[in-house]
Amino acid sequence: MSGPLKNFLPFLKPYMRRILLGMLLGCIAGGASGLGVPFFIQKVFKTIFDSQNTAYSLPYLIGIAACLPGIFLLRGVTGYYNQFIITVVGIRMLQDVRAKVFDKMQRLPLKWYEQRHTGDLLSRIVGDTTQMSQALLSMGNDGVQYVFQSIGGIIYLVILSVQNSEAMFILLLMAMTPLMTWPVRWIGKQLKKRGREVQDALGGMSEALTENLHGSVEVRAFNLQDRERSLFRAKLDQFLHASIKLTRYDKLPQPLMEIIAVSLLSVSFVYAYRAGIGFDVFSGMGAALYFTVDSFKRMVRAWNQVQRSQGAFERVEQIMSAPDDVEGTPGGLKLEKAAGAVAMREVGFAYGEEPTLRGICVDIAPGTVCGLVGPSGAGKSTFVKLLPRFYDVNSGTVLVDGHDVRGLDLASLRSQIAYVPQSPVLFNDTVLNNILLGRPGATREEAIDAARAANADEFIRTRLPQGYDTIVGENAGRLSGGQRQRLALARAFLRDAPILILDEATSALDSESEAHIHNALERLVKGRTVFIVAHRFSTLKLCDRVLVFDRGSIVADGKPDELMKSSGLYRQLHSLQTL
């Protein structure tokens, strides 16, 4: 076993000896089927039936005719166990797996989700890690099963031949063995390929609803009804004819490999017939040979499962493989209070192959109140997501209290930074609950005070049916833009971090709104040092600096009022701002 299947498997290993119980099931249920049942019928049948002058008594005979039963007893209990053994683990492999992507996801940087639609990761984490299950738990189960089934069969098989110093027919039954091996290995590499096609159209599928569920009011409000639905019919239609290409060849094992053993069966009947072999020693030849081609047929079945699953295999590798999130130096600086001392050296930084910042060099004094302004795409918002380490720098350095970020503890250093995005994520969990993931040590109390700082208490009292209890539903949907924004400000404020980023973080707030952050900003910004990163220049007011980017560079940098008198690109953005 090669490729992403074998990265899997250190998840079997804590369950190994639950496995190899359920292999030992499996192999006496495989034996009991393979040597036992071609056996009775051969030796046991034969020896009553052919003994005409002997007269068994009824208790012998009902003794002897409840061994049969007692085979297929031995067979199905043992089979069950493996079979439930077997499920059970894989089961709990399956909830270790999705439990180690979800862990790995939250490694990878943010770069790494911005090249990825979210219904595909969805469909990676749920569907293919069920395919991934689905193939292990189908090898653990026909795969040692029926294993020993067929090698029992072979041995009774092997067995008869050198009773009957029949050799050739052993020589006849390998010289057909590629017959049945040929078409598995031919359709195993059909099924690997449809199989990746059929996850990857069931990603597609996933990324378009995902999207269609985000983008709702959009839908609705541009009557892109129509659009959507031969968009999504369209994805569909991909899964569709991907599935069925790969149903095409799952389903043909089954009757090809019944017509090989009728094939072998019949020529093992003209060459028994031909030898003389009577009709004893055939019946349980072909007891033996039914018995080892129809638990090949299985084994193919489990085969073919994993080579259907291998395209899950490697969209789940890809998570696994990809690197992690920028990573903390082992034993780093842990930062317990930090100054809040910001500065950057010839700071360059791209997303691609065009510079998005160029040559950044600036100093931020502790307590300062710093605005960011410029066109959009200057590079404002990637500023502040070099401070907590969101990413890392291409060259330069970034120093927090003279510190190289890339030398300190990475928890530490962000827990230095309250930071607030332009978009902010709300939780499907309370109101509470949302503001204390700034703080998740804080009381009660200390949440309200923070919801009061950032103007929220009085919509969530009055306007929420159970206030500071109330769910605030998926992605916020109870509430408005403002609202969002002045929850996900209060978290911030409850953190009480020395560093604060607002990215874009009023620019939803109506004018009333506005108005009263920008009070409790006015007392809050005291003692921390504060980057604004603003479109509205009335947010600008609380600033003691601002710096003006444009193409990735500082290009002005100075005080609010001088800025008005010595950059051109600060008062055409003023301009447009006011008109």
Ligand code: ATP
Contents of the next structure:
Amino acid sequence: MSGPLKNFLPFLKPYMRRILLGMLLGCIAGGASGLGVPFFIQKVFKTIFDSQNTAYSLPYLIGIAACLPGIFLLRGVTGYYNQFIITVVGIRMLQDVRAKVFDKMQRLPLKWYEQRHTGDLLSRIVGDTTQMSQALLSMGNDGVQYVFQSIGGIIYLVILSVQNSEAMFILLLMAMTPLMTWPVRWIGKQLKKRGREVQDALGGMSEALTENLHGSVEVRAFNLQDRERSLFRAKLDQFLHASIKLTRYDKLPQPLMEIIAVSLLSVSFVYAYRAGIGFDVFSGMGAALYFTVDSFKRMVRAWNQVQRSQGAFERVEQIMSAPDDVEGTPGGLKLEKAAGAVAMREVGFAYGEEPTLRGICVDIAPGTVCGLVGPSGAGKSTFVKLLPRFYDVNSGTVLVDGHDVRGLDLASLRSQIAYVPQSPVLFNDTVLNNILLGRPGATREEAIDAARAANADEFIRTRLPQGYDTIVGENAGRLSGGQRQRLALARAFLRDAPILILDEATSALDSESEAHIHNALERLVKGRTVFIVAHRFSTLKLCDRVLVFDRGSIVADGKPDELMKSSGLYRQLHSLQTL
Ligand code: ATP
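In place of the form predicted on its own, output the structure of the form predicted in complex with the named molecule.
Full assembly next; the chain just shown is listed first.
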């Protein structure tokens, strides 16, 4: 086994005993078909056609006749359990693969996600893994039973030929083998290529679909239905063409094998006539030939399934082999309760080629409430994302309590930070559970206190049908932007972390809510190191210190009223705000 397929062998390990049992049953079913059925056909026919010369008793005849259903019963039962056991293993393995891929996705860095499309990832975790399990099922079912069926058939043919001194027949059969393997190999190659194209096209379709679902408001607001339709249509066409190409090759082996099989039978007819072979021997030989060719056909089908799913294996393997999230130093220092001192030394960072932050040097004492202002794209959000190591610096060092964050245990570092992003995501769960995400294990009362502090309690009780037990809906579509932000703030209150990051977390609040929340924020920021990325200057009233960003650098740093005197950019930003 080669390439990406090999990397998935460990998934079979836990099921090795069941697989071996399934294979053993497959081997019995295959042997019963290839060897047993032709043998008994010959035996039964010989008895019946000899009956003019020999008088058999009725019980003997019944006994002989029962051999055929008997061998089919053995074949049926063992074949059934072979398929059942292997299929269940396949289903379990599919579950394991999906769980493992999902687990891996939780450890992948944000940068990795930014280079990929949600739709394509969905298609990999749902569609490609299904393809993979089908390939393994085919190998486990058809690949085993029919290998033994063909071996049984060939053994039977060899025995017949030896008994009847008709070795020539086997030679003829052998001569046919290259005829079978050459097209199979060629078709397999085509299937591998086309299979990858189909999986990629499926990913593309899934991308278009998720984009359309995410942008449902924009599609209606800008009348983009026609554009969306034609984009999706194009993806559908791509998938259609790839599927048709795949089907062309996928359906080719069956007639090809049948033609070869019938040719073999014709050859054997001629040979049987010339060699004067009796009907009983011929019927046994015919059955053995049928089962041998039939098993070739099914093995080819299984092989083709494996070939066409190689693309799926490759696509899933790309996820599994991607490097993990920023590495937490194994055995790194665990921050239990940080004081909250934050420093950056000569920090440089770039998402791509262009530097986003350069030469950042700053020391923030514990308990400082620090505002970040600057023109759009200046690097404010990027600056705060370096603290929880959403990204690692390209140069320089980020320090928390004097420790380089790269030397700290990642989970413990993040546990010391409450981060409220620009567009907080609420999960499709109750309001209460969404707040509890801030500190799993907190009580209902603590969550309600946090909601009160975030000025969210009133709207939760009066506007939501089941209060705290209302399901917020996918992406909290039923809540306003301000309500979502207040729930996100409630989470941060509940987290009670020494470092708090508010990335324009109050931008969607109306003036009244903002006034209400101002007091709450005053309480929230007390005793913590806080970074507030702010567009509203009113938010800066809370700040002891403001960092002014411009094109990736800190160009001014000081108390808000000092900056009004010393920084032209700060004054400019302020006047734009108050206009
Ligand atoms: P704003 O006030 O508009 O939110 P900002 O000062 O917070 O801006 P950042 O979000 O830090 O600015 O972005 C700084 C620069 O980095 C911008 O040019 C932006 O396009 C780029 N950038 C931000 N996030 C990414 C990303 N995930 N991948 C690539 N580039 C990014």
